[in-house]
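Starting off, we have a lone chain in the form predicted on its own, written out as structure tokens.
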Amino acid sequence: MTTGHTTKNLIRDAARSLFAEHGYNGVSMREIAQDVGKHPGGIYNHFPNKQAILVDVMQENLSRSHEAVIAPLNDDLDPSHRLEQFVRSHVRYNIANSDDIFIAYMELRSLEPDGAAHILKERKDYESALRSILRDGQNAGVFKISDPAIHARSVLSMLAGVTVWFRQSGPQTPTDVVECYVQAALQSVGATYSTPPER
């Protein structure tokens, strides 16, 4: 890994933490530079402005979430099991990346038009994987839903909520929480939940 690439990652990580704690509008380029241990000019060698950092943080999150959730989906499974697979992977990812999820939802309003168009397209592509699962279940008569697109947004909003309340120090384990969300998602489409044998 080159020094330039390392510095860019450090800037991204610092901005992610600061944006999650203080909000995009509450953070300056100078503060990001201080967190990385650089002069502000050193930040501009990697990003032209704070908006570019926000877009980069969101894009990097979308790329990692696609790799963790969408890429492993098994198209050979029936819709109910694919929905389980999607929800399990998605909630696990959300729990492990709570700052990214917070920024992804709360800072959409802070994106300028070009960045917003790019990020919203990427989010739509991610959402389409869930819509496809729901549509397949609807067509097979195993999901009792009226509109796969609306239901996909509803499920994604529910899953994102885990980052608001879950704490690693709480009484529930991540596995407990994941299975509660899987059960809720299946019930929302009228499908039956079965506790995994490994639990």
Second form
Protein chains: 2
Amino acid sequence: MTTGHTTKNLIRDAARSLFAEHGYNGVSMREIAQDVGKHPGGIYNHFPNKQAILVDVMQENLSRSHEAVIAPLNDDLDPSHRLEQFVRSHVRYNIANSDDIFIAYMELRSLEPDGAAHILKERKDYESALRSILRDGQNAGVFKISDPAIHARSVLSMLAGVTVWFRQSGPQTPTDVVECYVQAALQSVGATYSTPPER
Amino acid sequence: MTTGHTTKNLIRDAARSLFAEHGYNGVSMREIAQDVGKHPGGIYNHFPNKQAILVDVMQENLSRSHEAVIAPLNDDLDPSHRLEQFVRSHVRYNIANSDDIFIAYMELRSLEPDGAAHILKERKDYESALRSILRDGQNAGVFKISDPAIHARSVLSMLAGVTVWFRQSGPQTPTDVVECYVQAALQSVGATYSTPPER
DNA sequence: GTCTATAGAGCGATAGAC
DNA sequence: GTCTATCGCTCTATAGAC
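Got the form predicted on its own; any chance of the form predicted in complex with the DNA too?
Let us now look at the entire complex, which starts with that chain.
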């Protein structure tokens, strides 16, 4: 996913994959080094310590997901279509970057306080973008929700779940899965969902 | 949560709490021992190794949640009310046992193959109980879902998310939160949700 | 920038006295 | 069943040659 084959990027890519599979505490610097074909000490020429690799992986994901999901949101759309736009690009991003999403959810607790503060703030921004869509829809009377904050979190955890089970090699195509989650997410806040045009 | 204050139960309780906070790989036998006021070697009088503690914690959760959520399901009810019954008891259980739910989702990858096989089977049974409710509702024409299997997983991950943020000390009461998730879950499969009687 | 070598600490697990 | 003591191993991180 990272562009450029510098050693630093190779280390980040290897760490992302290993962290997603075994967890931050389940991966050693030796394993990361071996994955990029280098010797253990060499990693410290590119990152000051193990924690910095985790922070780097998480921050890269946050900026990429912001660019892919939050930035394109069109404020001129009505709440239902804005929500649909959000959910569709969010699920697409989750499927295409499942390792990152898995890490974002699982390894918050592995962050030391300094890194955690910045990353938690970016996560809050992401959550509040969805929450404001839900609030608009509630005020406009097109959503049926009793608490926008809780419904925002419930939608996000629902959509994060796709990374746990979806595999490109499985029976469903990404497009099928995206459409299914769009339906579930829109319906969960009481928005009307209409089947997309036949493909 | 475990009844009886035998040393074995105290070890299991301490491990559950520590595993939920720092992850299986982030907790040492020494920390568990210190939490129960014993010395490290003493744990091995009650469990053969660290992995056995994790398996024990997970299995206890599976049997308790089965008893609390799956066993009471009333097959005579129509799909909508059966789903509502499932979701309500499931969310209640998740809130009251958030450490267990967190561990069940996060530490599957920390299980060695032997323990994983049995626990994955019980999880599949749990998921298929929900899936069969969804299929019944789909066949009866009362749910709007394009794939019962995906919607079942999406409901379960939505409901598991409550453990990430809900705290008893927060602004919402458990009853409020349960009701909100019941609404979101029922609406997500296109079932009609009517506000519960005023309390 | 990459290597070898290793320091220093913490890990799971065991042995044996009581 | 609990203690003390310790083995053998792996970990993160550093030092210094090339």
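Heads up, when I say rigid core I mean the largest set of C-alphas that superpose within 1.5 Å between the two forms. What you see is a predicted model; the values in this text were computed from it and never measured. Numbering follows the first chain given and starts at 1.
- Once the rigid core is used as the reference frame, the Cα position of Leu134 differs between these two forms by less than 2 Å.
- With the core held fixed, the Cα of Gly42 is displaced between these two forms by 2 Å or more.
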